[in-house]
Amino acid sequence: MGNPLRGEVVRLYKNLLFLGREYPKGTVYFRERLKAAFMKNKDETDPEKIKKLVAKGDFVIKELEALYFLRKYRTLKKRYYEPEE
């Protein structure tokens, strides 16, 4: 019998996946860092720890997409309008 929480992680990964595509350090240097990341966790059962470490993972989707937001908005900044001396 497998895991209830499974699905969760799995939505997790995927979703920091999807994420990744645009993160500057680019999506290979992300892509390995996620890796290890749930790899150091995989043979985590208890069903507590796996809560707080999908909530850590879910905060950290949170702070990337504050991250993208902040460039995206700086680049459209920089395009419109003329720098303050």
Contents of the next structure:
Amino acid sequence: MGNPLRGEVVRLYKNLLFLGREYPKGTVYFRERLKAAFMKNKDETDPEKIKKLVAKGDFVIKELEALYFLRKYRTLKKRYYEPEE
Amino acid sequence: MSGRVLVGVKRVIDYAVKIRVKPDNSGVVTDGVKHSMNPFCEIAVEEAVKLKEKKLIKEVVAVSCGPQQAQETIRTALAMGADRGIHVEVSGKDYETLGPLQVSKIFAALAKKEEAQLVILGKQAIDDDCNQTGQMTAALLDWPQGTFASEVSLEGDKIKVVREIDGGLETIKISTPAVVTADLRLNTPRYATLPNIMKAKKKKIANVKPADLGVDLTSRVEVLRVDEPPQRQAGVKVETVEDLVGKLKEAGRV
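Having seen the form predicted alone, please provide the structure of the form predicted together with the partner chain.
Every component of the complex follows; first up is the chain already shown.
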């Protein structure tokens, strides 16, 4: 406890949990995997490595946002536009 | 141009939800169903916020008409970067019959009251697919309109709007104040992240009643029946080419 990076990790976890509410395979599916991914690295103490893992998490956030956008965009395009050629 | 932009946001059943018709055919099931902001409204909010980030306008005001839950939709718009919200409270019977005409009357009244220079709306909502609110708002205000916008740029006190039309694009220049409706390709809306939703809780949402704006919500449209789209007919398997040709002839395709 008392690790200066703890706040960062908690923030990342909360943000990912929030994003998981919209996950196509369901919140529960996402939450289980999210927790497993965090628990896998729970004994990590090297600050450099923790920073790297947090950066990886932030990248996943970007990927999820892009996934949700594309999914919505494709659905709307299919519904409202004539298929091209 | 520097001033205020009014953005309309509508709370609709989420795009990913399978819509079910009520057994008595009076409408669709909305209780316990996930709702979110109309995707075209998200695009409208994004465009307004972008204009603000470029310092071309001063303030983005998100407006939603509906029951208490409409505030959640306004909150999402605030998280995306709108400065403040106006919740026009419409509930019960009035909400059931609330249509484009009533909403555009509210928007016209608000645009005047707030001295807006631009009203940005989604081109249509994914629940009723009316595609009328923007046009009616412009008509009631007697303002120019740029509908189906796929590109918007401010040039002095004029707005250049590239419009999506059948088989291509049309570029028009209109003077402000004006109404613009967003099409799918206008931009890619940002995601309302958790930290931003938290921050948005500090932003103000004003509560307004239609009567305060002098708007009469009487509807002239009566919904007679709501039905599910027809089910797709099951196909048949054919054993041979002759069978296939026979079936096709039967169906009058060859």
